[in-house]
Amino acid sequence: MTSRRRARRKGKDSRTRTAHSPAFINRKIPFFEFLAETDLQLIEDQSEWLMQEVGLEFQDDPEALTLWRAAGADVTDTRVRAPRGMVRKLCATAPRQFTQVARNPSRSVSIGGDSQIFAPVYGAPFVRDLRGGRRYGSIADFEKLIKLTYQLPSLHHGGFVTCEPCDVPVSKRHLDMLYVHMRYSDKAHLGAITTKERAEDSVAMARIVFGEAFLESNCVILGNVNTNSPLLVDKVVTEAIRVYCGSGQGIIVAPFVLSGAMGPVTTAGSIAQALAEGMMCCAYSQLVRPGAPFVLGNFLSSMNLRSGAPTFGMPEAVMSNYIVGQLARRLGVPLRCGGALTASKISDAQAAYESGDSMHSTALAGSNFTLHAAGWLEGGLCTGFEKLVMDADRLGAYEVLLKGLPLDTDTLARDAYAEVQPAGHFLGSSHTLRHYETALFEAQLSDSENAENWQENGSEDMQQRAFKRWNKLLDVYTPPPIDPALDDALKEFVSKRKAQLPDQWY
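May I have the structure for this one chain, in the form predicted alone?
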């Protein structure tokens, strides 16, 4: 590498290390309004029709049916129908914006309003990296991914199941995952939802970290659940809502709709159905505890109608992000969307363009909580180590975009013209020297040097640079401080609960 090249690289790394990144993004640009008022009303009317005339199934949870019946809904067997306007009225007590407090208060995130946060991929059973290839995720992989998420400033939130640690029994792995989040990161994170007991363990461990009294008036943990589309809300959802919201914590509910399978093949029909499912869950959360934080999720995607395989980054899903964003703001609740989604198996050109289109629409739509913003591969079946840091690199660019264009005397650079004459250049002007470190976004992993320098540096593609990047981050990782007594209390809880639970692998 030439000395000039080394100097440039050293300067780039230095600026990256010292750059300040906020705990979340305060959006400064307008929301993208895709549909007109009359069109939005058509979708809302369809949702009201579904809730009143068709209804939703609330199965295997008599307590949920009792709450609906007491609220005035028509409950026949396990079918719940709500008269027009009832559900929207119940949703009115959900906060438009709330704060999830992190173990490190400076990393607390605001969810809703003009705030936007990015969280990594969630739920993948497999992981992939350039050296280890594709394999089932392990607790060691999970710990590495949490440490990486902690160090990547463009990931504001830890998520939860960044990969499934498949070498730990299903009945116990939530305890290990919670401990890893609470010990090796101090960012906000989600909790377990797959059974009522696992949700209760999540809230119990949050109480150890923050204290019983603090949880009464502060949100420190949320669950993230999916309805069983079409039009089924099972007890995984209702019990998670009762555990989290009943404890003063929050819930995210995202109908997972593949148009043509779990929803109508037409995008408008699927959006209306997803809105009905989400609104019914929001209303139920407010029946459990008025004022409980609720986030309306959108995970609508298309599918290949010949093979049945889900597709991502397609125009139908892009439109749904924009439209559900408008509908969520009209309802008055925060929005959750998917982020850098792709069906590609590796971090190739397909992954780049599908993830790019998906993430761009998510950002412009105003997603307040973007899950799967980094690391998603293979339709969500696989977490890519290289993909995680590559996506996070691009999230820095979205942060710049969402903050908008600063406009003042300084940014308009009038003083620079006193130094720079016509046909001159601005490279050495005082204005440039004041701003050169922060004026333009510089991607950590992109190579913009000439071909000769690139070849001299090993002719690496982005995946190879990303491989080096995440390994270097792990080499320099330093855990956030934690009170030893708190750490001991968490370990004791995990150990005691594990002793009470049988090993279950399914």
Second form
Protein chains: 2
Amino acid sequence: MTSRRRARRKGKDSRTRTAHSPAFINRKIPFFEFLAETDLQLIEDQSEWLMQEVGLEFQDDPEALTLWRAAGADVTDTRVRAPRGMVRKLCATAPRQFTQVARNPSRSVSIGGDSQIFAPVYGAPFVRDLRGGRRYGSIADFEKLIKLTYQLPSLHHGGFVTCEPCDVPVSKRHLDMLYVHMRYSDKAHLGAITTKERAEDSVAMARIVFGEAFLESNCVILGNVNTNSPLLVDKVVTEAIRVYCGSGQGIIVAPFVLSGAMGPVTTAGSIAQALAEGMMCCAYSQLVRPGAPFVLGNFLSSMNLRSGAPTFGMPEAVMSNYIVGQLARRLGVPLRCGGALTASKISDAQAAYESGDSMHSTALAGSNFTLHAAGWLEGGLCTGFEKLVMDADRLGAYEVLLKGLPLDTDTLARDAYAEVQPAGHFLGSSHTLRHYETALFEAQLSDSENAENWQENGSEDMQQRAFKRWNKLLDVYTPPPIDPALDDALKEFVSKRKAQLPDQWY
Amino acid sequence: MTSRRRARRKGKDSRTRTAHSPAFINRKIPFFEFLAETDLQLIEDQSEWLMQEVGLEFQDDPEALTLWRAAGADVTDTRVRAPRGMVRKLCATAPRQFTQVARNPSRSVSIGGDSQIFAPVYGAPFVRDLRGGRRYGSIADFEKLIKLTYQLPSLHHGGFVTCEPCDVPVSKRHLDMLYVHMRYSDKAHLGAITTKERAEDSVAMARIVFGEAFLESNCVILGNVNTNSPLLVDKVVTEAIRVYCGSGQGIIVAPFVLSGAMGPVTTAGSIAQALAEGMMCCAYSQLVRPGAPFVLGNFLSSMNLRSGAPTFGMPEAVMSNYIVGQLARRLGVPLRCGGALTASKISDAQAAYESGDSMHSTALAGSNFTLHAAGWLEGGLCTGFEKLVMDADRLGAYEVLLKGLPLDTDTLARDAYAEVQPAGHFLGSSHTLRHYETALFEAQLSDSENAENWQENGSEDMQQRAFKRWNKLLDVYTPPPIDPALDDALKEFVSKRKAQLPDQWY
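Show the other one: the form predicted in complex with a further copy of the same chain, since we just had the form predicted alone.
Now the complete complex, all chains and molecules, led by this one.
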């Protein structure tokens, strides 16, 4: 006990823990090969069958059909069918790994291969926090969320619509969101996709930040779009691909499939369908610009078939994460899947169980770009402030896991047994003192005190600690430096475009 | 929307879901091979070095030393050193897989190989529930917990000390606990180990249930003991092994190592030490009776090195689960590791995040016998009634995951695309109607309703739903049938032994 106390005192006095902020995770552990080769081939065969026999609809965008026809696909009305093997071959020009350059170059992220990055929830119209309750998101909420994302070391990427700023017209809010990302963070982020013009505004603002020439040979911004499963690709997708990939930037395309609704109720069928949709979009991106950065999304979840409500963190989705990881590696493109997903309305145990199983499998599956890795509540309808920092805390644990076991003579601790006898303890041993500052992950929001101390400290649950933490983070927030001329140029662009655009609220 | 409603109505009317209760899980998915062969060899080499050069203390039990000496080990005072390779060779007679017969034979469990079973928390002196708060466990609490375990389909095994019945003298409580397991459940369970006499009482009561001859060739009860890490095996362990294995029954030996206290602060070192301790105990069990059922335990967790408090569900423990799975398979003995572990005092998000990561890795690692799979709070000091049913709900999800992806022509759903067109939906399709009752796991305690419905229903968190659920389970509890003559014989044994034993409270 004496040396335990000694270790504790020493810890309190001398340990100055600084937030470690690697730009991305360099994975050192193997992938979990969930399905056998023959099973993977069955799924791929089903995807090829879908692309050849059923085909995908490419609607409201004749330009897309022209590209497909020129590439040799069978185009009948708006239905595009691709002969077996054609799409996989087209996908081959997409890079296995690429870099998204951030405004702060030390925060540039590698996407693909053995690198993995985490980004917050995307697209929620509502926000929730312990004091303010549930409400529509505002631009003030949005700004806070971007500032928090900037400060959380396990969020490597800013995402984009961390909540919908519902107090700004739909037609203009992309400009405000882009400005907030560019001004209040220096992490890489995504751009708008809802219309072609908004995507173009996103690339235009990125050109202001990085310079026109830089974008020709560097990816600095990506769009993130969903197909309309089953098997429909509308012009939101094809135009976003043309805007982003056409200007040398990247695109993430994620079929959003709830098994039983937008895909077969059987997981195998939904995985194969999502693969076909993703591959067709990848091929299309390579028709637009061979070599364009593409991330294969695969967002599969389940439903409660009594109520029709989507469910998250369930075993079918967990399985699909592991499997789509295998399929993406075989295709040779970076993967986006999973996240810290839940159907819970609040940051309770349900939220954490579901998010935990979802995110554990997402991380192990090798998702290279993980959107929704923090802050997701209510099936994605709500961004939780507490949930954001709680999830981010756990993301730090996945980072440690993905980096693998430090294994050498020193970590095997042979020398420790010269000091520590059977029935002794290692607390004060020189091996422990040599390693204790780095050997074990230290969660910020987990309380490991005994029951008595915990009660004396107010019997707080994790949500209450999280509430304090995000408020404290905002209190100490300092914006990253920015060249005032750049700031002015961004402001000018936003104000000019806002003056040109009508106020539309839907 | 019409067919969604139709599917929902149909679901509500016709779907009679019965709790599926397989006796154990027959794993169909691969193991996650976390470490490479050369790394595993480094750990095993360190274990061999520990056994040969440092040795283990076998204290207070000269009989154990006699057995070791006869087997050719180097015994100096109470230190036992085994030359490289000797222990692994002795372990080879332990069965890779064995059956523990339950009072209800349809609940007999297979332990080892591809089978996995879940059992509740073991050894907590406190209990907690939403109404009664935190308190010392009583025999009344214990009885409720055994009844709940009996009713929860994902708990395949009864465990033993689901809470300490602190209102019964220590010297007698094993008798009451055994009777409650034998009377109010018909699942397999463990026996007492704290003294040789209590272990003998446990085997004696099993003989009353199954008959003396049956025990000679069938395992019906096991003990579960911890070594005194580092490197000390006391007589509680060696005597329990002699009582259980000596009478043809089984033993689980689990080094309980918090890295930095009872083992090196570096995870690699703690894993190697725990392997050495477990292997020495396995070898000893085979010296007592070659072929005796043995389960290699490996309970590793971390510490908060500022406070000295144990932490659970952290990445080092998650890694160690995956790795000890590999080591146990290489040794060729069944494994016990992990569980739904947490340092949280209550069933909040912390408890669920930590339990989720811990249990996800436990399940995937191939833990054959998972103690603490449900109900654990406060680092094992407290059994949570809500936590028990919450964890058990999630265990159902791991069962689905471990059974793997149903993959064939039918689940690939090729025929569904004749009915469902691009941009259509699968809700009313005949493929969906054919599969929807079994395709997706349905959690009992996850609320997937939208925010409005959830609020109308009282804005309950998962704990509140769990409170209702365990109370309802107790309301509808019906004991399994028992031959009145057997019941009388058990009661008579308990009352006779209680009369012989003094009241001891420590």
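Just so we're on the same page, rigid core means the largest C-alpha set that superposes within 1.5 Å between forms. Note that the coordinates shown come from a computational prediction; the quantities given were computed from them, not determined experimentally. Positions refer to the first chain, counted from 1.
Novice: Just checking, between these two forms and with the core aligned, does R131 shift 2 Å or more at the CA?
Specialist: No; that C-alpha moves by less than 2 Å between these two forms.
Novice: Hey, core superposed, how many Å does R414 shift at the CA between these two forms?
Specialist: With the rigid core fitted, the alpha carbon of R414 is displaced 2.6 Å between these two forms.
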